[in-house]
Structure formats: structure tokens, C-alpha cells
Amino acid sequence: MSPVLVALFLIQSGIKKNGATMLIKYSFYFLAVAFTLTCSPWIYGQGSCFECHDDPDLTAVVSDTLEISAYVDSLIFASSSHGEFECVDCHVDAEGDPHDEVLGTVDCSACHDDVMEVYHASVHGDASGPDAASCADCHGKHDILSASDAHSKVYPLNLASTCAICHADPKIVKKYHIPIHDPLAAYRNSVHGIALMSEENFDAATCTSCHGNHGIYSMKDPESPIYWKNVPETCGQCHGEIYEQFTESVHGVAVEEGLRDAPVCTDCHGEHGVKSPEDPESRVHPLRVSAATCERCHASEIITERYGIAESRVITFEESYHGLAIKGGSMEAANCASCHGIHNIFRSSDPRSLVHVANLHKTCGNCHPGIDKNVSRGAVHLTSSTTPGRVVKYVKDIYILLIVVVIGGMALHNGADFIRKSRRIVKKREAGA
């Protein structure tokens, strides 16, 4: 509370004790409030600055072609996180009255040296040029508020829009070759963005949850939380149980070994536009997971050849009953994840695998109750190399022979009939002539 307000309150109390009238009492309240609002800058040592800078029309000439506003709202500043400081605490070169028209950049490290050290090592602090994000770009200038304040630029609900000032600007994206063109649009429609902005669930991931705050690094930097090898751990901050399953899986082990082709969370779920598995547009929706996600690696000739992975797994699935049912829109039909698992995928030779020979009848039994262990005697992805004997080849040859005979015989019959009818028509015409 303002010292002047306290003093006037004590005077009012004395007047009241001496039997002052109600008129004097309410006049006091009016004068006290008016005096505090108009004079508070001077009370806190800012009076000389706001004599000029409280003028909305005040400007400063930076160059021959650039003139900027030098207006500072005293009330907004007084309510900011720095409201109790004096102007010269930050603007150390503001000497004299009047001072130089253009002041130097404020050095936040005078108070926040630990934060500034991290910032200077980040992708923003290391960048050169006027477009690099500074403290003021994210936190504001004279209107800096605590991150817990709903009006702060770094409040969880406002954070994505703050980052988007640069990251959704086409000119900046093009100039600095930023790979993601409009992360804000994708984030707003994602499961994280919807949970945060619509439900105000502050446990939902925001930009800083994945990228960091002052220590943001390039995705190519091994220190970055979004460096491909660190992605599972970053996501694991919220999805701990899934992270534990993934690290033990065949994919997680491959990531730990440094195999870049191994999928991490973002390869399957996406980055800024992560959607619920129940969303038809999600990459891991039951009707899309096989074709949109698993296919990217398991139908790749380069990857299957490089790591000795069985080929033709995707195409044989798509031609199977399950695959055809999924193409027909069946939500009940088994997809890749139904049989192999989601985050807990293991090699088929691993006893923990859902498709291990000892577990296959149980896995199939999830959809087909009562199925016995004989199911493991047959191959799932039917190819000439996985089918015992030459049964499939014989059946295929017979079908081809039947097709040739039936279709060929039909063609010969229709052709002969066409010729016979044509000759009959010609003879009738000749007889009529």
C-alpha cells in the first residue's frame, strides 16, 4: 500500500474520532484514491521519467527512417513484476534529464545471470540478427508479469500464441529455413492443444514442455529434448508408463543402440499435431495405423534389407481377411497393433512377444474366444516362403488354369457366335437384293 495512502488513512481515522461528518469522510476516500493513482509513480521514484514517458504521443527517432513510440503506461508498469523498481535499475544509461533519445538494450543478466547464461547457449541466444527472440519478445517489456498470471505472455494458455509470433510468420520461417511452417495451427487441433485451451488442463504439454524454455536447442543438438534419441524420454515426462514399455521394446532397444531408422514417439504419433487414437485423422487410428504408420518402415525396401526384417509383411496383411476388412471400414478387424502390440512390441522369437508361438493362441483369442493352440501351426502373413510344402503354388496354378480356360473358352465361343451371326446377316441382305 502507498505510504501516502497509509498516512491519509491515519488522518481520516483521527478525524473520525473527533466527530467528523460523513461528507468529510467520503471526501477523504475520493482524494486519497485520486492522489494515489496520479502520484504513485513519484512515490516509487519514477516521477521524473513519467513526466515525459506517460505521454501517449511521445516518440523517439532511432534513425532517419525509423521512429518508435517511447510511451510507457505508468499504471501498467506499476502492476508489473518490475513495478517496484526504478527505471534506471534496468535502463542504466538513462542519465541526465533529458537523457539520450535512444537508449541501449537492457541487460537482464544484471538480475537474471543464471537464466541469461542458459539463454545465450540456446538457439535463440546464439542467433544473430534482429529476428532472434529476446527476453522482451517472450516476456514483454514494461508489462512483464509472472508466468502464473493469466495476462502474462508466457502463461500456459498464451504461450503457444507467443511462440507463434515468430514461428508462424511466413517471412521468418522462410528466412531461417524453419522446417515446421505453422506449428500453432497443428497444436491447436492436437490432443494437447485441445486439452489445454478447451479444458484448461494445465498438465497438458505446451511448447516449453517439449522444447524447454530458456535453454531451447536445435533438434539436431544431442542436448535438445527433441533430439530424436531424447524424444521418448521427453514424452515420458508425462507418459511414464508408456515410456517404460517402449524402452524395453524392439524399437526402444534399437533407439538406445543409436539406430536412427528406429521409430520414436513422433514418428508414429506426429509432433505438434498429435491426435487421439480415436480421431479418424490420427496416424494411429485403427483404420489407419497399418497403412499410415507401420507401412512407412515395414514396407520400405531399404529398411527391411538393411536390418534383415521380413519383407512383404504389409502387402500380405492388406490382402488378408483382416486387411480387406479394414479397407472396408471395419473397426473390429485386427490391425498391426492388435497382434504385435503398441508400445510393447518385441521380436516374434521373444517370449514376451504377443505373436510368439506360445502366446499366439491367447492373442488371437482376444477376438476369437476359444481358439486353441493349433492356430500357431499356420503362418499369419502368407507368402510362398512362409507356407509349408507346395500347396499354395498348386492352388494358384489351378486357379490360373481355370481362369484361362473359362475366360478363353468364353472369348472363343462369343467370337465364333459373332462370326456366325455376321455371315447370316450378310446372306439375308444378298438374298433380299
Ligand code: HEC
The other form holds:
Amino acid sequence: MSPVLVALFLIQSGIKKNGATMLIKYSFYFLAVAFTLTCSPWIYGQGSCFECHDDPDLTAVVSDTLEISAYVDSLIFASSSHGEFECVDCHVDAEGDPHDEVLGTVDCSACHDDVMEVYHASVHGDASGPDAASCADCHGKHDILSASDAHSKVYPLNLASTCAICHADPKIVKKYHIPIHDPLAAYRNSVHGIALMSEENFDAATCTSCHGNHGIYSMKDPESPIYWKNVPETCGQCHGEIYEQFTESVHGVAVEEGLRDAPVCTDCHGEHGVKSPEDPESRVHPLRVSAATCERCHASEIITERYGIAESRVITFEESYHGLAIKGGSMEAANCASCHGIHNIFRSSDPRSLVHVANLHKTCGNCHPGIDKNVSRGAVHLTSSTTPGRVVKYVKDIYILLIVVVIGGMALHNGADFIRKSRRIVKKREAGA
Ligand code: HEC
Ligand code: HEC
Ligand code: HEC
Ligand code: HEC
Ligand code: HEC
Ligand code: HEC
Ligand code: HEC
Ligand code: HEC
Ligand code: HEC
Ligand code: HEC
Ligand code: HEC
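With the form predicted alone already on screen, would you show the form predicted together with heme C?
Now the full complex is given, and it begins with the chain already shown.
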């Protein structure tokens, strides 16, 4: 209405202030008010819609069993991204007075066809069934705002709760056989969730950082950012340096080759519950990394055999001075990653490996300053194929032999003694009788 009012105001302010023209001036005011009252619905379509839809008690029958409120808050609508639009821009079939009782659903693609194209192919796309997320489920209806607005349902701080309306709903999760039941619960306590929710770090990951927004796919889909092989790149969007290191490592190369047994970021860190390595509950905490992370694969006979990796590395570590110290709660002792590296693990024969012969002196020297070169090259994983390991094995063998000889000898002696004694008793009885 404001352009009309401004025009009238400009005309009237040009009129000189004397008795006759004052009358004309007040006629202008009268005209302006009359114009506003009668022509507003004609200029702005929603005026006529609000004749009925600004009634908080108005309801619409959606189905035999469901009746919903048909109230539209004009203030909320006016401040939304579409506040300048007419109702019929979205409700194209609401023409006619009164309009049909049942209207078609709103088609956002009339204006956002680029988004719709991506959305259609996604797991939530129109064909996915009645419970899957629609445009309005994530964005709202009459309260749609830009993602950068703190009140938007897709504002980073609000997004996780928007997804959780369905993804923490046991009925939906069960009906669609979604293997992850309540990602929000784990996410809330993750290093990302805590950093974002506490508004300390707006760069931390939220649901759509890892899943995408309109193009969300199942983890089984090779196009999905959470398909196992794409995970390093997905995390790498924000952890670029680690991603670079990882892709060169023995694990990264194996992933690139498509070997599913090799670990990606989430195999060591988890996905929704990623924790800081300093958190004692983290699977990569110094006291847990050997047992909770490396061991899962490197103590597995299937994996070590399949890839011809030296077996028994875990057990030999656990029995070592370092392993025992870790079990005793030492934060200083070496764990698998202190010697092999974290994201830069290589075969020991690779000159880039921290446990390559040429680098051992430095690696051990990090914690044992001035360690003797030969000591640093002494075997760490003692097995039957290493020299000290062989000594251990001989000692073990001799010990077993001793046990057999001593206990066997004793049994033999006692047996013979028993037979001798019982014969003597039998002879005595015969003599007595
Ligand atoms: C004369 C009053 C009146 C006017 C004017 C009016 N509506 Fe309605 N509208 C209703 C009533 C009553 C219902 C509930 C119908 C039912 O389901 O029983 C309704 C329902 C609706 C629904 C829900 C339909 C459905 O399928 O459930 C939409 C959308 C809607 N109106 C949009 C509009 C738009 C857009 C305008 C303006 C172009 C408008 N209405 C103008 C009275 C009105
Ligand atoms: C940006 C598009 C858009 C605009 C503009 C819009 N609506 Fe809607 N409206 C929706 C969507 C989406 C729904 C949910 C139902 C559907 O998908 O068809 C809806 C639903 C409704 C309903 C059914 C009740 C409900 O809340 O689900 C009414 C009534 C309604 N709109 C009235 C209006 C009126 C009146 C205006 C103008 C002030 C308006 N709408 C403008 C998108 C829009
Ligand atoms: C009649 C055309 C039209 C329809 C229909 C329409 N929109 Fe929009 N939408 C726009 C325009 C134009 C903008 C403003 C773009 C801008 O400000 O850059 C917009 C803005 C938005 C924004 C905010 C974007 C931003 O960054 O500010 C979102 C989200 C959005 N629309 C979602 C939807 C959804 C969901 C629907 C369906 C319920 C829908 N739109 C229906 C034209 C439309
Ligand atoms: C699963 C939730 C979800 C669904 C479903 C969804 N969106 Fe979005 N949409 C988002 C998120 C999250 C963003 C914010 C992206 C960002 O931060 O830039 C967004 C952003 C947008 C924007 C703004 C684009 C921009 O560049 O700022 C528009 C427009 C939009 N969506 C329209 C739609 C339309 C139309 C549909 C239905 C075809 C739809 N969305 C379905 C989550 C969703
Ligand atoms: C309105 C409910 C709803 C909302 C909101 C919603 N989803 Fe979904 N989502 C579903 C349903 C239902 C499926 C299963 C679709 C199917 O399998 O056909 C699904 C599937 C998925 C899948 C694939 C799961 C699988 O096993 O195939 C992912 C990943 C996903 N959603 C992530 C998200 C994210 C991230 C958000 C928020 C940005 C979100 N969803 C918002 C209902 C929703
Ligand atoms: C740091 C990255 C990351 C964040 C943040 C994240 N996810 Fe995930 N999400 C993943 C990965 C990776 C997987 C695949 C898990 C696997 O391989 O077992 C996954 C799996 C899922 C699945 C099952 C997918 C399927 O195909 O069955 C759903 C549903 C899901 N996430 C929803 C969410 C929701 C909702 C949020 C926000 C609360 C969220 N995710 C936040 C990385 C993330
Ligand atoms: C959108 C960007 C983003 C994505 C994607 C992302 N992260 Fe993060 N991540 C961060 C930020 C920012 C922090 C720091 C949070 C803080 O301030 O505590 C962080 C922290 C971490 C930490 C803890 C670091 C520490 O020193 O405490 C780990 C571990 C981590 N992320 C692993 C992952 C993994 C694994 C993935 C993929 C599944 C991933 N991140 C995806 C942004 C991201
Ligand atoms: C083989 C297991 C493993 C894999 C695979 C792995 N990490 Fe790690 N990551 C660790 C361990 C162990 C630590 C803890 C090191 C420490 O104690 O400081 C760690 C620490 C981190 C940290 C925090 C420390 C820092 O340097 O900022 C981030 C962030 C991180 N990893 C991200 C990633 C990302 C991203 C990927 C995938 C590209 C990945 N990790 C793959 C085991 C792994
Ligand atoms: C998800 C399973 C998995 C996890 C977890 C894992 N690895 Fe591995 N690792 C493998 C596989 C598979 C290979 C063989 C790759 C190849 O040969 O291409 C490998 C190779 C290696 C190698 C090279 C061995 C050789 O002879 O080729 C070293 C060293 C190694 N891993 C150390 C570690 C350490 C240390 C950790 C813990 C921080 C760890 N791995 C965690 C699966 C895993
Ligand atoms: C992350 C630090 C760290 C690294 C790296 C490390 N060690 Fe140790 N090491 C320790 C700590 C701490 C102890 C004491 C454990 C205990 O309390 O019994 C120890 C104990 C030892 C012992 C037992 C004798 C003693 O001094 O107590 C030997 C031998 C040893 N380390 C050799 C090595 C060799 C060889 C390497 C390199 C292949 C190495 N260490 C790498 C921290 C480390
Ligand atoms: C104190 C340092 C140290 C610790 C701790 C340590 N390693 Fe090693 N590891 C070595 C050295 C040195 C070699 C190479 C010599 C050898 O094969 O014994 C090696 C060899 C290996 C190999 C053989 C493959 C290759 O690269 O030749 C694997 C696999 C391995 N370690 C895994 C582990 C795992 C898993 C842990 C934790 C459970 C662990 N290591 C703990 C130093 C260490």
C-alpha cells in the first residue's frame, strides 16, 4: 500500500495551505484510506486469503481422520523469504471464491527447479514414500528463511534437530530399516556437536556437512559422500592436511585400491560420535588406541592372512614393556601410533615409515633421548622369528621339557612305588591266610 500512500502524500504536500485547498487536501486523505480498504486485496492477493485465513480457529480437513489448522500468521509470512509473494504463487489452484475444499500440494520446483532436480534423485526424493523429508519438512511452509538466518530450520545450530524429527523417531527408523537409530544422540556428544552447539566453532561439522543437503544418499550408494570409499574426502573437506597424509599411507593406498578391509577415517574415529583423542572415551585415546582400534584388524587372522601382514603384532606388543605399561595406565609409554605414526603409517620397509631402520633411532629417541642406535634397532615385536624372540622360545621349550621330565619322572616313580607296595600287601595277606 505504501507506494500509493507516498504518491498521494507528495501530491497533497504540493498544495498551498489556504481554506479551499485544505478541503482538497483532506479529500486526498479520505481517498487514500478508502483506497487502502477497498483495493488492498486486489493489489495484494493475500488480502483476500487473509479474510478467512487470519482466523486462528480455521481448520482444514486433510483426510477422514486428520484435521489441521488452516491459520496463517500474516506477520511470520511477511517476514519470510517469500513475504513479497502472493499466496497463489505457491497455491496456484486457490483461485475462485470460495476455492475448492481440497487443493493440490505446493510445487516448489516452479521456481527452484535446480534444487528439485537434485532432490528428486536423493533418498528423500518424491518417490521415497510418505515419511521421507519434503521441501517443507526441512524448510517450513510460511516461515521459510534463508539458511543464514538464526530462525531458519536449516540454520547450522537448528539443523540436527530438524533431521532428528524423523531420524530419532523409532517408528520411521524401523519402518525404513535405517541401520543408524539415533544419530543426534551420538552427534550431540561428539567433538563436532559440542563445538557447534556451544557456538564455539561454527566450522564444526553438522549433518549436512557429511551428508549433503538436497543430494542425500544411502551409504550403500557409491555416489554418496558417506560411501566408505568417499569418507576420507568428506572429512577431508575440513581436515585437509590429515587427508593428504592419509591418502599416501599404506591404509589410504589400500582404500584407493578398493580394499574394504583397510580403515577409513570412521573405522578409527566413528562417525556421529567422533571424539577428541584427549577424551578418555575416544577409541584413539593413547591408552585405548592399540586395543580399541589397531587390534580390531591387526589381531584378526583373516585380515593378517589375507594381506600377508606379519601376524601376532598385537599380542607381542601387549606383552612388551610398552604394552604392559599402557595396561598399567602409563600415558608416556609407546602405543602402536607412537612408533608407526597416525595418518602416515607405512610398511617398515618403506623409507617414509617411522619404523624404517633408518628412522628408528629418531622415533625411539622421541621418548628415549640418547638411546643407543643398536638398542633402537632391537626387535620390538618379539616373535619366534626375531633373535631375542628365538631365545625366549628356546627358554620356553626347555622349560616345557623340564616340566615333562620332572612331573613325568615323579609320576613314574610314584606309580612303581604303588605297584611294589600293593604286591607286598597281597603277599602278606596270602601268608596270613
Ligand atoms: C471465504 C473464506 C476463504 C478464503 C477467502 C480463502 N480460503 Fe482457503 N480455506 C478456507 C476454508 C474454510 C478452508 C478449509 C477447507 C476444508 O478443508 O474444509 C480453506 C483451506 C485452504 C487450504 C488447505 C486446502 C487443503 O487441501 O487442505 C489452502 C492451501 C488455502 N485454503 C489457501 C487459500 C488461499 C491461497 C487463499 C487466497 C487465494 C484462500 N485460501 C482464501 C476458506 C477460505
Ligand atoms: C512459498 C510457498 C507458499 C506460499 C507463498 C504460501 N504457502 Fe501456504 N502452504 C505452503 C506449503 C508448502 C504448504 C503445505 C502443504 C502443501 O505442501 O501443499 C502450505 C499449506 C497451506 C495451508 C494448509 C494448512 C497448513 O499449514 O498446512 C493453508 C491454509 C495455506 N497454506 C494458506 C496460505 C496463505 C493464506 C498464503 C498467503 C498468505 C500462503 N499459504 C502462501 C506454501 C506456501
Ligand atoms: C513463485 C516462485 C517461488 C516458489 C513457488 C517458491 N519459491 Fe522459494 N524463493 C523464491 C525467490 C524469488 C526467493 C528469493 C531468492 C533470494 O532472495 O535470493 C526464494 C527464496 C527461498 C529460500 C531462501 C533462500 C535464501 O538463501 O535466502 C528458500 C529456502 C526457499 N525459497 C525455499 C522454497 C520452498 C521450500 C518452496 C516450496 C514450499 C519455495 N521456495 C517456493 C521463489 C519461489
Ligand atoms: C533434508 C533436508 C532438506 C530438504 C528435503 C530440502 N532442503 Fe533445501 N536446504 C537444506 C539445507 C540444509 C540448506 C542450506 C544449505 C546451505 O547451508 O547452504 C538448504 C538450502 C536451500 C535453498 C537455498 C539455497 C542457497 O543456496 O542458499 C533453497 C532455495 C532450498 N534449499 C530449496 C529447497 C527445495 C525447493 C526443496 C524441495 C525440492 C528443498 N530445499 C528440500 C535442506 C533441505
Ligand atoms: C520428514 C522426515 C525426515 C527428515 C526431516 C529427514 N529425513 Fe532422512 N530419511 C527419512 C526417511 C523416511 C528415509 C528413508 C527413505 C527410504 O528409504 O525410502 C530417510 C533416509 C535418509 C538417509 C539414508 C538412510 C538409508 O538407510 O537409506 C540418510 C543418510 C538421511 N535420511 C539423512 C537425513 C539428514 C541428514 C536429514 C536432515 C538434513 C534428514 N535425513 C531429514 C526421513 C526424514
Ligand atoms: C562427521 C560426519 C557426519 C556427521 C556430522 C553426521 N553423519 Fe550421519 N553418517 C556419516 C557416515 C560416515 C555414515 C555411514 C556410517 C557407516 O558407514 O556405517 C553416516 C550414516 C548415517 C545414516 C545412515 C545412512 C544409511 O545409509 O543407512 C543416517 C540416517 C545419518 N547418518 C543421519 C545423520 C544425521 C541426522 C546427522 C546429524 C544429527 C548426521 N548423520 C551427522 C557421517 C556423518
Ligand atoms: C565441516 C567441517 C568438518 C567436517 C566435514 C569434519 N570435521 Fe572434524 N572437526 C571440524 C572442526 C572445526 C573441529 C574442531 C572442533 C572444536 O573446536 O573442538 C573438528 C574436530 C575433529 C576431531 C577432534 C580434533 C581434536 O584435536 O580434538 C576429530 C577426531 C575429527 N574432527 C574427525 C573428523 C572425521 C573423522 C570426520 C569425517 C567423518 C570429520 N571430522 C569431518 C570440522 C569438520
Ligand atoms: C588407523 C586409524 C586412523 C585412521 C584411518 C584415521 N585416524 Fe585420525 N587419528 C587416529 C589416532 C590414533 C589419532 C590420535 C593421535 C593422538 O594421540 O594425538 C587421530 C587423530 C586425529 C585428529 C586429531 C588430531 C589432529 O592431528 O588434529 C583428527 C582431526 C583426525 N584424526 C582426523 C582424521 C581424518 C579426517 C581421517 C581420514 C582422512 C583420519 N583421522 C583417519 C587414527 C586414525
Ligand atoms: C579396519 C582395519 C584396520 C585398522 C583399524 C588398522 N589397520 Fe593397519 N592395515 C589394515 C590392512 C587391511 C592392511 C594391509 C594393506 C595392504 O597390504 O595393502 C594394513 C596395513 C598396515 C601396516 C603395514 C603392514 C604391512 O606389512 O603391509 C601397518 C604397519 C599397519 N597397518 C599399522 C596399523 C596401526 C598402527 C593401526 C592403528 C593405529 C592400524 N594399522 C589400524 C587394516 C587395518
Ligand atoms: C611414546 C614414547 C615412547 C616411544 C616412541 C618408545 N618408547 Fe620405549 N618406553 C617408553 C616408556 C614410557 C617406557 C617405560 C615403560 C615402563 O614404565 O615400564 C619405555 C620402556 C622401554 C624399554 C624398557 C627399558 C626401560 O628403559 O624402561 C625399552 C627397551 C624400550 N622402551 C625401547 C624402545 C624402543 C626400541 C623404541 C623404538 C622402537 C621405543 N622404546 C619407543 C616410551 C617410549
Ligand atoms: C615401540 C615401537 C612400536 C610399537 C609400540 C608398535 N610397533 Fe609395530 N613395529 C615396530 C617396528 C620397529 C617394526 C618393524 C620391525 C618388526 O617387524 O618387528 C614393527 C612392525 C610392525 C608390523 C609389521 C609390518 C611391517 O611394517 O613390517 C605391524 C603390522 C605392526 N608393527 C603393527 C603394530 C601394532 C598393531 C601395534 C600396536 C598393537 C604396534 N605395531 C606397536 C615398532 C612398534
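Only the largest set of C-alpha atoms that superpose within 1.5 Å between the two forms is called the rigid core. No experiment lies behind these values; they were computed from the predicted model shown. Numbering follows the first chain given and starts at 1.
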{"property": "Rigid core superposition, G370 Cα moves 2 angstroms or more between the two forms", "result": "no"}
{"property": "Core-aligned CA displacement of A127 at least 2 Å between the two forms", "result": "yes"}
